[in-house]
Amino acid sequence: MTEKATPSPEAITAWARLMRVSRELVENAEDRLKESGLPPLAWYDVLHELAEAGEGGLRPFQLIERTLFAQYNISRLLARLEADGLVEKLPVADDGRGQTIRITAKGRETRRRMWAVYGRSIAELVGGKLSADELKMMSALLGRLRDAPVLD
């Protein structure tokens, strides 16, 4: 691949597309959550991430790794889902200092009720708009983005 200095007018459209597209989509989503009474899609993330965990939990790098939060974001996320009781943190056996974070029965129940309407946004926005084989197609395409070197 060759560096070009400047990026094509497609290039620049395809950017300017993708980004509006997806601020617009989680901000609906967002919306969504929010006038049924449920907490952020942030909030979903996490709970998602440790929900597929399983009873082991999960180390906040690896939430970290996970869902691509930054460091501070993250402990103050943990901190109010703690609060919360949608989450525990549990001391590491083998690490003083390290704890893992594990979702609680309340947590998985708040993520049950985010999923239903978090879901039927994707259903409407996205699957109501496009076809198997255009999701399939964008799908592929954004994984080759996702996959793209990155250059110094």
Given for the second form:
Protein chains: 2
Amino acid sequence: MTEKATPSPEAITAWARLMRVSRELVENAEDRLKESGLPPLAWYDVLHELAEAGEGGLRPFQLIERTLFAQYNISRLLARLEADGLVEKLPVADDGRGQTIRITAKGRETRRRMWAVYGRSIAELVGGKLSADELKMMSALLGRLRDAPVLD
Amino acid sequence: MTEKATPSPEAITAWARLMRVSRELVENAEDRLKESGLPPLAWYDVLHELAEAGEGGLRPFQLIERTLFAQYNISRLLARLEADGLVEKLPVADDGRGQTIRITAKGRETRRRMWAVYGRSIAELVGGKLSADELKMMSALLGRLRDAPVLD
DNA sequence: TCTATATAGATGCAGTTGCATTAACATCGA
DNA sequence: TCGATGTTAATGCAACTGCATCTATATAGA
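Counterpart to the form predicted on its own, namely the form predicted together with the DNA:
Okay, now the whole complex, with that chain kicking things off.
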């Protein structure tokens, strides 16, 4: 594909909207969680992945793949989650370096309470503004922007 | 409008895509700036607004309105920009509390060099992936999500 | 088997953000 | 005019992030 050095006006507008709207929405969702005395979105992301993974749990590097968080970030986030009793770290039988992270009952409960607030945010901030067809259209368009090329 | 507490599957998918794609794109654009030895995107946002504002400059609170940055964040960001000689702070005649921020020649030059990299990112990451019509469609859909309701 | 290299995860340190508060000035109403 | 309240911007402190590095273990190759 021919890569242009200068973006089209349409590309600039779309980019600017995307940047602004996503920041607004994240901020709004974070504010609502905070208002309810709940942990930040990052915690939800991890608890969600772990809940999906079930009793088998996930290795930290698998969480990194799924969530886009940096390695040191996951490492410390898991430490905080463990300190709060929301996850537990288990040794891995066939790899002495690693550990398996499993969500606890308390972790599931926290996730559930976060979802009550977070889900409402999604319903209001997105679901309430666009029709199902429009939402599908937006998902499709955004999907085409995924997997940005890696540098060097 | 009837506010649903539970979001539709379409809303959840659209939200998830929006969160993930926007993070990927920001990260990618930041990485490219860093690779070129240039300052982060936040600097560009401020320099861009100041360049648009021209010689008259802008008050910090105007930057806050335009950029979504928090007050303390702008305060410190401007301090860094000033330390680098990219902006200058001028007293305001009719308001002893305030100051006017004006971009310097060096600031304009830095903005220009950042745009060379940032603009290419936008062209490649967004402009190269969707047609002009699709970009307009996406901008329109995103526009409908703006101005999320403020809490309390 | 033994060394070199790769991978998993943790961490010290510097820089940044978020929160709460503060200082300085402006404005409004009695 | 003066005090109460509001607005503008800065800052101390704690938490968090990014970077680089480190430890521990695994794997591959001579």
